[in-house]
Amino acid sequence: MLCPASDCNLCQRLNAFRHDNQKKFPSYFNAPVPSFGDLNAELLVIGMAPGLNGANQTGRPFTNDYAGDILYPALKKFGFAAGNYGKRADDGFKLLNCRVTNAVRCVPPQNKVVADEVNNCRRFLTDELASMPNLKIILTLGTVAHNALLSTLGCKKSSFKFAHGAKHFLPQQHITLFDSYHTSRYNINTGVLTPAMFNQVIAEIRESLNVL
């Protein structure tokens, strides 16, 4: 199963928060957010979790979220997307040879996940990876996504330490892992990450795919 059921109750805290949001925001998607993009893609981007007024509202990862304002234009600039990103699931924006997902599929309170929630959602990331036959590169946005991926693949975290711009080859999986700071509003506003820094990572991914 690539995505939890709409009434998933694996995580008590997230389930309760989802029910609260269904009452507060009845027009929102308010369910585990499915991945976006083709399973035949060579690139998978993994974030942390949906934003309350972003993917939790629209039902598409990073959509109507500030993080998507950085992510999606960068993907388009380097040929991984086409169309106009209109911050809506029905905007016609398409990913090319790229798929986007999150380590945790439900929106967390205060935009913070806990270890049990990452662990509970790991089964869906496992299925995601197994369903992508052409996968060559994974980009993790932030340490939560980075560590979730390594745990899912059974890799030692000490052997593949997170750092912005880092590039790791995972020999058993024949996959290259790229790291970036998350494209969150906080990281951009504080200067931890700039659009230029993020674009450089996507440019390196494009170059790597061109020579694989």
Given for the second form:
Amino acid sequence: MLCPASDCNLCQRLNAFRHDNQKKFPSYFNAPVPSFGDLNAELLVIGMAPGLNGANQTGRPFTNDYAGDILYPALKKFGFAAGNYGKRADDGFKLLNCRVTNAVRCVPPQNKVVADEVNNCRRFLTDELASMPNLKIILTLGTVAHNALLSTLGCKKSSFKFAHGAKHFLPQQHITLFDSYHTSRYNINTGVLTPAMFNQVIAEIRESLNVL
Ligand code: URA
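Output the form predicted in complex with uracil (URA) next; the form predicted alone has already been displayed.
Then the entire complex follows, led off by the chain already shown.
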């Protein structure tokens, strides 16, 4: 159960939004977006939810989303991806030792998820983690992903506070959690996150994997 059924109704609001989008944008993917990359990867990147005209259109996380324009080149720069990121699910772009998923698999209205939706979708993240035998590092993009991960693992939020660039060792899981501000257009446009700041986080992850 790594991905919800194509007409998942665990979240009524997201199901209704999907049906609206199927009418409005019939050529779009308009379904829960499956994770991208190999289950044997050592690195898992967790985003928030698909963007309406991005992952919800293309059917691949962060693909054709502004956030992907920052994420994917950075992954490629540090050897976690190969090929040309062409903003389409069939662009031939490949992740290397890396998998990308979302805390919520369906596109939310106004690009905002609510707590119940994160909770409903947690079962898929649980399965995702259980299906990655070599998992060593998780990168959460933003607080929604960070908190969703901690809840999924049963870790106390007060013990692992979100901060950009933070590195938390999760002893029970033998996993290192890295945090970054989300690569959203809003964060980039407001200067909260720069591509250089994001590259620095990916560089540290590369370094950590090299010494592990
Ligand atoms: N933002 C996310 O958090 N995830 C996506 O898949 C696309 C944009």
